[in-house]
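For reference, the chain that follows is the form predicted on its own, supplied as structure tokens.
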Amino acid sequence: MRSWSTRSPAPGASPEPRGGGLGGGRLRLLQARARLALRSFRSGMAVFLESRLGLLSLLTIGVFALMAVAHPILMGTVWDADTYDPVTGYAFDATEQPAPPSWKHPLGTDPLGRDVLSQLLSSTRSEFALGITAALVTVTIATTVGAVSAYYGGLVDSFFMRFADLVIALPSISLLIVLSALFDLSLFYLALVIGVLGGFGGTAIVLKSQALSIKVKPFIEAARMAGGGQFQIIFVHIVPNLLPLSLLYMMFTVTSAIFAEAVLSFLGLLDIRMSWGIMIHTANAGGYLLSGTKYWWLVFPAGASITLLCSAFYLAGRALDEVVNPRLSRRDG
């Protein structure tokens, strides 16, 4: 007869704790998960960093993130509100207003007597808060659909992807035209309507595609088999494997978003204290857009950033593909 026999535990061992396998083994887990994502995220930082366009997107955006931390740096330390503010304030040491560069103006005064480049730095925070809100509510709203409407197929799928139809069909520079008309848009309410737009439009449709070539990995079916329910299965294991797909539209949003606030700002449809897009309105309400470059203060200092910022998140997402791709990697090449 075959005898079962268990192993005693050794003299002067404490024996395991029952209740505490459970919760080790989800502390393992958890930790391996975590050294995975370590690995993937130096890896694709590599990558990353291997491209002359991440590189100088990088840069460009350092460069721009300073601006923003000079400005209120510079307001509480050098220079006074009376005449640095950006709404404001007035350059009373000028005798003649819009006023080329000088020593105190390193960039002039608009017509208002403003300093242009306390104009500047100030609206590059807007430009941050903007570009970056609309691409988090972008890729919340859009990885979330994909991943839903790929799960669940039939019915779901049709109706957000036929949306998503609706809403690429529709002309968002015009839309955002009415609304703003409509409407009295302030810099946040501007972000969750270009985020609801971009999340609900063609974002969806990139992210639901790749989210079917998940939904067919073996790991979701032996997650279904263990007993994983439709919300694990889609927010744990379905939708942490769209997020660097999504990350690479977070940055194509900002770009859209920065560019679309520009628009609206230079027809004055915004309810916006200060950007690059109210500096260029302000030059072409007076009548100096048509002066050529003798005002050129007025135009390209803000013109030329909205262009070196949109391109900067546009040459960062370009250079993300080389890491979401593994085709287009310079290493598999």
Contents of the next structure:
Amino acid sequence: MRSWSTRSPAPGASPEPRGGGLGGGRLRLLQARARLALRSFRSGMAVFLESRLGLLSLLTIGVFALMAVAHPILMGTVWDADTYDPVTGYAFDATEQPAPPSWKHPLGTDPLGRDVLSQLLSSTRSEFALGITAALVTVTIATTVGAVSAYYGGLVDSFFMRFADLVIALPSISLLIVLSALFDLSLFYLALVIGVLGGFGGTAIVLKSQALSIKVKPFIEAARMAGGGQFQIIFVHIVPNLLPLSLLYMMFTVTSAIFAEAVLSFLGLLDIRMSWGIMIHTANAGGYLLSGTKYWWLVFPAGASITLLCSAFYLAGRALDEVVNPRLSRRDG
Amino acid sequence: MASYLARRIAQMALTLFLILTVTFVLVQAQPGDYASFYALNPDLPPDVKEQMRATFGLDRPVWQQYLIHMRNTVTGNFGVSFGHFPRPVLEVLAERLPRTIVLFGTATAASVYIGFLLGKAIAWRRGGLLEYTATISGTVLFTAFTPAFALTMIWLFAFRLGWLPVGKFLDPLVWRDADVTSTSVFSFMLLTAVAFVGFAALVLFISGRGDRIGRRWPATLALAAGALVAALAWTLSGIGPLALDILKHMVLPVATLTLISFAGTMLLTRNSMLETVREDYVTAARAKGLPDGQVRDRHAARNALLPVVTSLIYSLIFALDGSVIVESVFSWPGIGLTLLEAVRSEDLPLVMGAIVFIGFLSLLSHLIVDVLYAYLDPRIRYQ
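Can you return the structure of this protein in the form predicted together with its partner chain rather than the form predicted on its own?
Below: every chain and molecule of the assembly, starting with the one above.
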């Protein structure tokens, strides 16, 4: 609550009281907000942890995060770069490549003599980077688009919503394949493209309908009476209330980004050093996939990682849905 | 209905226009330009280069090229493919289109039907063994890495057990003496399917007119007769064995696609059913003493169908988009594999033609589902 009762709500008055009330009042306000945030975080966490799948998926994500952290540490201490580098290393100790799992190479080596465990761990880091970048881009765009089109309505609204319909109808994998033909897609650009496609697509529609229900709440009316400007209302009052739902859609974007990367790498279309998709691509190109279970370490770790991390983010999103979705939630939002 | 249809077609035309613009901008934005791409390609004879230049207007300003691009697309003139040299892009795509439609139409129909049946069953009897098995296996298959799963299917059923062919869409030994092309066989198959669906819709419509519950045998009989006539026609036409060969090659990709995607429809049907079973008319139907199966199928499931129809759009686009993956793993030479091969060999005209085709197909399926939905739910029509 800014001090709107003392100010005259003259139309056209300076909308931003920032800096005006700095001091004790401002501090107390921040404290109160922090307490509120903490309390809602705790109760949200309790609902989240009630679902077994949510807890399990959080644990899975944690294990993968540890794997991502472990790679640089292992490279710095135990593993020497000549043997264990995920791209340029070569296992001189093995007599034939791909070598089966041994003490030196817990997951064996690939057809080019590179350590599979090292590849797996170093890919984890880039998958996280890709997923989180794409999710941030998606959520930034979708939240802004959703809030703006809910607030203004009319022409802006129908433009963005028709555009979202168009983006949904686009076959995204085919589009990414075409893009990879025309440009050198690196990990960052891939994340950007996936993020933009997600942000203007279905996520924007969902966030807009949520923003519509926020727009009619009394505190928006109060902010407008207090002389709040359009940007202030959108970004200070509507957007923060959208953030829980945005977080949910971040989870789903991570899943689709990792999946898209794996598919494109599997088809050999990306300009990336190492990833789970490239590991499967290498095994497939060498013809090791149809040998069934004999060379299991070439395919199984990477394939299982893709499935596990994708479904972990997906299920975490589902569990989060119970917390932030007012239709499913039992507490008063 | 007519005005709704007109509005939707206008929207679709606008969307197609946007897709065409985007493809044009993409080509313009790539490093290097289209003109030098043609000029530097040593495989093209000079007269073809000249013809290309005229077709795409490569020596004119960009805005004129844009107009030419639009006109070319509308008239279906995508130029000549590099990879399949003297053949025009349109001819290559037209040859491959029926293969994609047959494969993915079958797979989508199968996955939606199975998903609907399962979803209906698990919503009706909650907490059973079926619910847990179906939900867990469905989710695992849904999130599985598609290429790896498809390769596992090939390894298991084609390689290890040897029940089904490994890949491709026909067996050359069967087709050696055939005097028809595979494209025409595919077209006939598609035609048969469309005719049968139309016939079935007509029969069900007529039998629904005189709606007498419990008397379904005339409709069943008519459908069986229709199927018999179709089978007889195929046997007598002499290309029956060829079609059978194609069907044998279709089993594995269709099964893979169905297993991957049935979970989406199943979970959606389940959620939608859980809402409808609480409605008053379901209680009323039960109170009338109707049999359990009839309450489920005719009262609850019918009304739970609406969101499933909406999701059909996403299933179709998902299938079309996944066609690149599945077609490449199964070496099924449809539109998706064509796109991938064109991208790998930098066959730009074919790439552009294929993406426009895929975009057009997804819009068309969007339109068909929308019309179906408006037919099922009158509220949409009168908005």
